[in-house]
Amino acid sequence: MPNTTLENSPNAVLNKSVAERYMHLPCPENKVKATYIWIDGTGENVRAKTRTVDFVPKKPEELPVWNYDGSSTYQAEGTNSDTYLCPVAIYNDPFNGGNHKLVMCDTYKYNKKPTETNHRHTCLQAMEAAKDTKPWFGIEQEYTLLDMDMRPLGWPKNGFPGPQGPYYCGVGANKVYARDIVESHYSACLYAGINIAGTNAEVMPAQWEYQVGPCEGISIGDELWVSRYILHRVAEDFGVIVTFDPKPIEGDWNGAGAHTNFSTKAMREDGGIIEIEKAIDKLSRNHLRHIQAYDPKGGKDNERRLTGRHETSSIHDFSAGVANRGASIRIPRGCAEDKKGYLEDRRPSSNCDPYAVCEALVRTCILDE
């Protein structure tokens, strides 16, 4: 029986078995499809295009620098549009299989300077300066699935589902929607080599979460961006839209965040709670700086989400507490009892740039900048 919420989706009505005939054709051993992925001028959307290389790349440095039309991605003028793609990380391609690769890239303008949305460039500098402290990150990526009318998937067309309560980590057709997409994404990330740690249904129906990490240093940004690309591609096959908007539905519904877990080697060792408390003190004195870094619009998107309700703190105030999901910074109860571990920054929005978020944490908590 067709899903009426997807009846207008051209991708959902395609016969996927036809494509399988071609996807299973043998590929010459010396030919590899390399899909270059990058962040466009919005700072929150990804773009991708594919080229053939005549070897199996093992390191990003082996792949050629490429270019694209930056005037079509909000990153250049039409009169000087060539923008450079520089490979920075390689993953297995779950869509093409075999030796084919996904390639995360950062972007540079005609004069070889980073584009405005290339936050990886300065994040890498911060990570290099802080590498002796072994910074680890884990990001809890929330998102919402939409139908072609931009309505949360499975919601009534002319009304709303029942109030929040039964949906979080729910089981059953009346509580969760599109688990097929979630499980497909999970498997695809594992195949790609993404350090995906888990997944669960979230508080609002059609809202889900997955976790990436722990990752050390710059790899957290590379892996989270590629995991987002994979999610968009998987949902595309099902004719479903993914949104990372931090407040996709106004009213008494939970927003979406990218809660960021952070620790250093000293925090993870015995007595590390002292280092965690020092980091929280530094964060309390740099609240505005972090709010500006935690969504692509300098805090404007988070204004809709960080209201002090729906398991959020207020955007205007800094707070911290043990096991408190209404605080800016949460210390997990287990960490408080063990007196070591990590802190959870609950302020980043779901559409944040993880490079910008993790750079801010490192510069504030480690480099004292």
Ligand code: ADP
Given for the second form:
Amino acid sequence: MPNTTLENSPNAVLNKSVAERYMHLPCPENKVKATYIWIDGTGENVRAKTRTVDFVPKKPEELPVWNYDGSSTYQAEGTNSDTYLCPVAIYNDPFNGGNHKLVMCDTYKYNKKPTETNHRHTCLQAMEAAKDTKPWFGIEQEYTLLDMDMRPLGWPKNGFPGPQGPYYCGVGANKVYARDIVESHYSACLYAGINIAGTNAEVMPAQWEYQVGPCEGISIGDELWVSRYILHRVAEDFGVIVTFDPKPIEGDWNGAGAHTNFSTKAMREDGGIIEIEKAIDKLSRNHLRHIQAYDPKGGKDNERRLTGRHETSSIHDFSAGVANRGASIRIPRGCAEDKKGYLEDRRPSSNCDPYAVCEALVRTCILDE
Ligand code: ADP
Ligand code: MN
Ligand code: MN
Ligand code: MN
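Next, report the structure of the form predicted together with this ligand; the form predicted on its own has already been given.
Let's see the whole complex now, leading with the same chain.
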């Protein structure tokens, strides 16, 4: 039987050993490729472009403010299109190596106001106000790999794989697809300097997860967005597509989330379970606000995923419980036993903006807004 997987993927069929010849050319000293990364007008896709700088940047403030054509990213009118890119965080570039850098940016309109999808701006204000409580976040990023025909990678072209069961944390060629991409991404994130905490195969075949964190404050958003850029870029090298859609396949297949684990200093100290319970009480009274912040379409994407089935809670109800994977909020068993630790908010969608999610958690649980 012919193997049809990836036959239409131009990036997969290019000969990578030819590219190696050029990637290993020596680079002049003090010439650095800086790849500026930003969130486009969809609020869920990343864009990037590269420029040369003639010094090795150590802090984002040292890098020039740049601009781009916002009319080509759903962020501006063609007649007034210049949109500003402001560097906010720097990472080592795992694709170019050497002194080359990845530069996370936030975006501003011609009038210096944040663009509609720049949720970092207000998130940073909330994080500054809550700084003394030392908020930590750890996000479990789930995603699905697709072939060029937009079907999950490795799935039969004219049918479906066997039912869910053997795939979660699976091992073996008939259980998991494209571990090469997963491991390459993991190594690339470590090289970049991202606090990647782990990875595992998910319940639906071709679905995977990695975790970023714990990170304190705004850095969770910066690191998660750059980890997503790295994932798209690694998969591009293999000719495979990454989707963060929260329900890529309808029917009896798990969706994808971005469980957000959250704690303050007080929650992490002895007896902190009291603080965790206080936070859950506040969350119970702000369910709608959180659902609106937890996907890029104000709750519409999560409507497809938060059905009350497939290890989710219903989008319409708030619930919390120890070790309960069918609740909005789960207290991990270990934290209940230790009477301290963190809570897990299971509602954020896989394509959420972590700046919006973490801002909502801080404003509800810490700032009492
Ligand atoms: P699950 O059991 O839900 O699959 P994971 O092991 O995938 O959990 O992810 C747990 C996440 O919680 C990790 O990203 C980890 O860094 C993060 N985490 C651990 N401790 C804390 C804490 N005190 N505050 C916030 N996040 C934490
Ligand atoms: Mn997990
Ligand atoms: Mn998971
Ligand atoms: Mn989880």
